[in-house]
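In structure tokens, one chain follows: the form predicted alone.
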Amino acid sequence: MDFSTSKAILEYCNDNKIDITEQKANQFEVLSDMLCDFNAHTNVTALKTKKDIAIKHFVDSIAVLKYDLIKKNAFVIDIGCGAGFPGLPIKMLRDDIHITFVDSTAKKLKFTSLVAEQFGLENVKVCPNRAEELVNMGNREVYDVAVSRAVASLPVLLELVLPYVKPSGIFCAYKSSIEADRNNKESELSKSMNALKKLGAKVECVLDANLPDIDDVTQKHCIIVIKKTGKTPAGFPRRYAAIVKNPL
């Protein structure tokens, strides 16, 4: 029996009290086909099966909507979005939000634009820029929420993302449960304490994504919610080479 993307999305949303209609669920079926077609000529995902795409891209992306984190009409930015994850699936279910997609690889953003046009998504901005440069083009501390998934280690990611977030805003970092383990001194989260202090933020909480059919502990995902507690000093972010060479 063929895997049904729309059914998987509908079941996850219903189980986790995420608002969805059958029409919206069916759009994810179309999105899956679009992603596979686009990937045939432009490599934007390593996932090949419909089930992997549905669970590891779509469900993983919308897991944040289980929690009351993104307020109505919020201004959201997706840093290092690639082909549009997690932002596109979030936007498809939350059309009230204003969302900006940022990635340095313009060809990946073509898919994001294609999907936005296909589904008539409004208040979508696509920026083919480096995150450390775009922030100083009128984007500093103007967003209510930032999201990012599978981009860089958390200490690096914090310096790239937090300058975009308003004081009292939040950054939702999609990470494996292993890297979000505060009891493990070698986890990305444990290694981020200095960066959080210098950038004006703190860990609010770590939330489970509860992805279906993921039994391997190394595959489990969560969302690290970072609260912006004050302004990020003007010297951040540094140039990317410096960030990577010397993480805070």
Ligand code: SAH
Second form
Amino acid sequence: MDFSTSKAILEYCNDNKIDITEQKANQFEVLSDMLCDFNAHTNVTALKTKKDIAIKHFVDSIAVLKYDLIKKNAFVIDIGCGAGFPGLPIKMLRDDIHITFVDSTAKKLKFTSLVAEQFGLENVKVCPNRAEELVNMGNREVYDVAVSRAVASLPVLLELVLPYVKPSGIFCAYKSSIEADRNNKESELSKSMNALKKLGAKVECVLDANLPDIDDVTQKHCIIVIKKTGKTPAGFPRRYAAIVKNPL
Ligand code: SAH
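In place of the form predicted alone, the structure of the form predicted together with ligand SAH is requested.
Okay, now the whole complex, with that chain kicking things off.
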């Protein structure tokens, strides 16, 4: 039987008490086709099957909505969004939020613009910039929530992202369970304690995305919720080469 994207989205939302309508679920069916069409000329995803796209892109992205983390009308920023993940599926289910998409590769952002137009999404901004530069163009500590997936290791990512987040705001870092394991000294999370201290933040919690299995393979994805506890010093972020060469 053919895989149904809308059914998979509806099922996940119903199981996890995420608000959705049938009409919205059907939009994900359209989104999947749009992504495949776009990918035929501009490489934005390595995922090829409808099932992989539905679970690893769409369901993974909206997992954050099963926790009450994004308040009504929040200002949200997605750093290194590529074709718009996780921010785009989040926005599709949350009309109320204002969302800014950031990626240094302008052609990838075209997909997000296309989808926003297709579905009439409002309060969507796209910024073809490097994260470490855009922050000093009026974006410092103005966002309630930042999200980011598959961009850099956590110590590097924290320096790129936390300067955007308001004191008391949060950063939802999408990571594998292995990298989010506090009991493993080698995990990205364990290696981020100094960065958190320097940037004015702490780990609030680690949440399980509870993704459905794909062909009996468990998908172990987590959302590390980081809370800003104070202001990030003005010297951060450093230049990209310095961040990567010498992570905090
Ligand atoms: N978040 C998307 C894309 C991940 S690929 C997803 O999960 O599918 C990583 C993306 O981060 C790439 O599109 C790359 O262009 C972008 N990126 C990496 N470093 C960046 C930086 N310093 N500033 C802005 N974008 C960056």
